[in-house]
Amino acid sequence: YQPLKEDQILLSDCASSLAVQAYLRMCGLPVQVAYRANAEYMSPSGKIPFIHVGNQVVSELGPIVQFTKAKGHSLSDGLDDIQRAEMKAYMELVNNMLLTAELYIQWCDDATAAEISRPRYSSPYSWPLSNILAYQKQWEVRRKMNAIGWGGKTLEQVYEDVSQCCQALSQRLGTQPFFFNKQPTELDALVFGHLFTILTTRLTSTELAERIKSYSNLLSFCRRIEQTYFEDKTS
């Protein structure tokens, strides 16, 4: 489950939703995407996306990975302890840098918030609720940014953080098809979800996508996963 695709969903939620979709497809599991205007409020954690399997509801990639693992579907079973620790460290990097940068640009950059984030976020609701919910969300994210030390950053500093994250990912990937050689893991799903969404989402500036385009192996990686797991398949 995720917010409405055409009118409502924002970059960060779209990236997280795509990462979960990629992970489930990599596991060979069937995926049926449901779009709901109130998906955020349906989620047990208030975070997007969440899956509904039988009578169980699980939200966000980490818990979904644990849930599928308990059901006998895992992408990282072939990794040793050192590789597993390395995978988790890179996943933390993506969540701490890319996801935070997405949230910052959506809600702390005034132009993006006014032109894209607030109108899209509030689109399913009528006035004045639409305004109240949008500004409430913006205040919530800005408070979080202040708490983690991102509140005082400039847009250029955020772009530089994204570049450093991409450089680290690019170096780790090298010439391999996936981050841990020939088989994808949840790290590959997470990185694809964020990079592909940034590359294909319209923002007030193309700078975020341009930072990713500097790394040709990351672009090839995104194309490879798209072609392998998403082409000729209904989403």
Given for the second form:
Amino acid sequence: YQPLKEDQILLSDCASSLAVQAYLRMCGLPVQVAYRANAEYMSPSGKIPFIHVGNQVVSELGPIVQFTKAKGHSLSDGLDDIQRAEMKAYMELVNNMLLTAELYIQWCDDATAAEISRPRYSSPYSWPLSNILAYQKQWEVRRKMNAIGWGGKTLEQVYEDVSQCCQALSQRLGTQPFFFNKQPTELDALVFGHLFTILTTRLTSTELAERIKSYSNLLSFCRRIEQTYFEDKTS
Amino acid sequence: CPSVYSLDPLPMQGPELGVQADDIEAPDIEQEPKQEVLENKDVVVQRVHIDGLGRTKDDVLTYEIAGVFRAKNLIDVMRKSHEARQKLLRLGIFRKVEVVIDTSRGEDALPNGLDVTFEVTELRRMTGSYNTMVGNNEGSMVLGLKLPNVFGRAEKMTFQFSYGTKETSYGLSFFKPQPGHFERNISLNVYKVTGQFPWSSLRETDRGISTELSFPVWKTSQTLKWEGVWRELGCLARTASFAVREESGHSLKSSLSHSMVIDTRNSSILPRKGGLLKIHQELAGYTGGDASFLKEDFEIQLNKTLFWDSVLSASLWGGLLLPIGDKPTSIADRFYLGGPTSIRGFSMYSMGPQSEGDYLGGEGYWAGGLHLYTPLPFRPGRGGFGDLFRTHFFLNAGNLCNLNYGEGPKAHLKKLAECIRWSYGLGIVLRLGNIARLELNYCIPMGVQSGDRICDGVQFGAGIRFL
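Could I have the structure of this protein in the form predicted in complex with its partner chain, to go alongside the form predicted on its own above?
Shown next: the complete complex, the earlier chain at its head.
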């Protein structure tokens, strides 16, 4: 379940959603995507996306991975402990860097916030509720940014951080098809989700996408996963 | 009992007539012959004044006391003064009103002229209050702040904060009656209300503004209201059903509603005679907002006293919710049925469409009740405390369901008529003042459909509005 694709969904949510979709497809599980304007409020933790299986509701990639593991589907069984620890570390990196950067660009950068984030976030609601909810979300994200220390960063610094993150990922990937051997893992799903979304989402400036494009192996990685698991999807 | 001094027709020294208005009806005159003189004597009310006004503006009061001028004899003066005093008290701006009737003095005093003076004490500018309230099966603490007569024309501003077992809320309201016509009034409210509904695993927070206009038309009382509410729905627990989870989120409702009430009962709790007709409709969506529907509901009650001080009471409730446009109706707008205040024998609002134990409410319903109230057997405590209790035998029936609006009205009626839930039983009713009542019943529910939750046996209920 995720917010409305065409009008409402924002970059960070789309990235998380795509990551979960990729993961589930990699596991070979059938996935159906449902679009709801109130997906964020439906989710038990308040974060998108969430899955509804039987009468269970699980949200966010981490718990979803745990959930599928408990049901017997897992992508990281073939890894030994060191690799698993490494994978967790990289996933943390992506979450802390890429996801936070996405949130920052969406809500803390005034131009993006005014032109894209606020209108999109409030599109299912009528005035004046739309304004109230959009500003409420903006204040919430900005408060969180301040709490983790990103409040003082400038856009340039954020772009730099993203570049560094991509560099680390690029180095780890090297020339392999996936991050760990030849099998995809949840890390691949997560990285794909974020990078693909950044590359394909229209923002006020293409700076972010350009920075990622400078790492060609990441580009081909994204394309490969897209072709393998999302053949029916048009980019 | 008032002591009435004889009124000397000679305009020399008229002793003052201080009268407690409640006892005006039968003036106690000492001497027979004088009584006739007083009653038949024509008087002219020359002056009516009001003493003790501070911030109240005069023009509001002239309407209330105008009647006194028209009195023709002494008894009439006393009666009209009593009426005027009631009207002044009804404005809610005076703590005390006393009437003083005296002979006219001064140069232009007529021999049979009278001066009527209303001595009033205004309420303080701001009063605080602390109450406990009993609503429909919940109790709450209410802290209030009231500013009566804010601008001098009986406007009232109140602020209320209520902390209850189920709800926490606050509200600010401003009330202004039309000078001279107290039943025509307008009020403006701003509020935030939180509610928890465990029968649906739902939590609702409403923040809204509303404005209401009331006026009487012939024998009815009409109210027009516009309301704008920001509703936030959420799940009460992680185990809430998915159907309820799907309703979570924010929505804005902007609606116009109209209601008409005809109430000829002698009391609103345990009436002995008379009837009540209340029709209410609400149209949402045409003045903005997300919710879009037309909602109708009505309430009828008829009472008749039978032999031996017992009262037969029949009531019927019904309602319909029609969504406009293609959006489905929201759980916050639907009707709920069941519980000690409607169909006894069933758990609170636990009837009708449900999903995994959470009751979702229905778009159409009807409910009827037939009661026979009798005094307690053997009439203990008669004339005092015992009069507050009554035993009652009841029969309740009703149905609640969702309607498929593609079919015609005949299909709807058929749907509401099948699978009727009903219950019967007896119990004791306690009357609390003029506002609420408590009930302790033994109920036997019948016609229970799968999914309903029943409460057979002893059931306790407290509230204001009972079926």
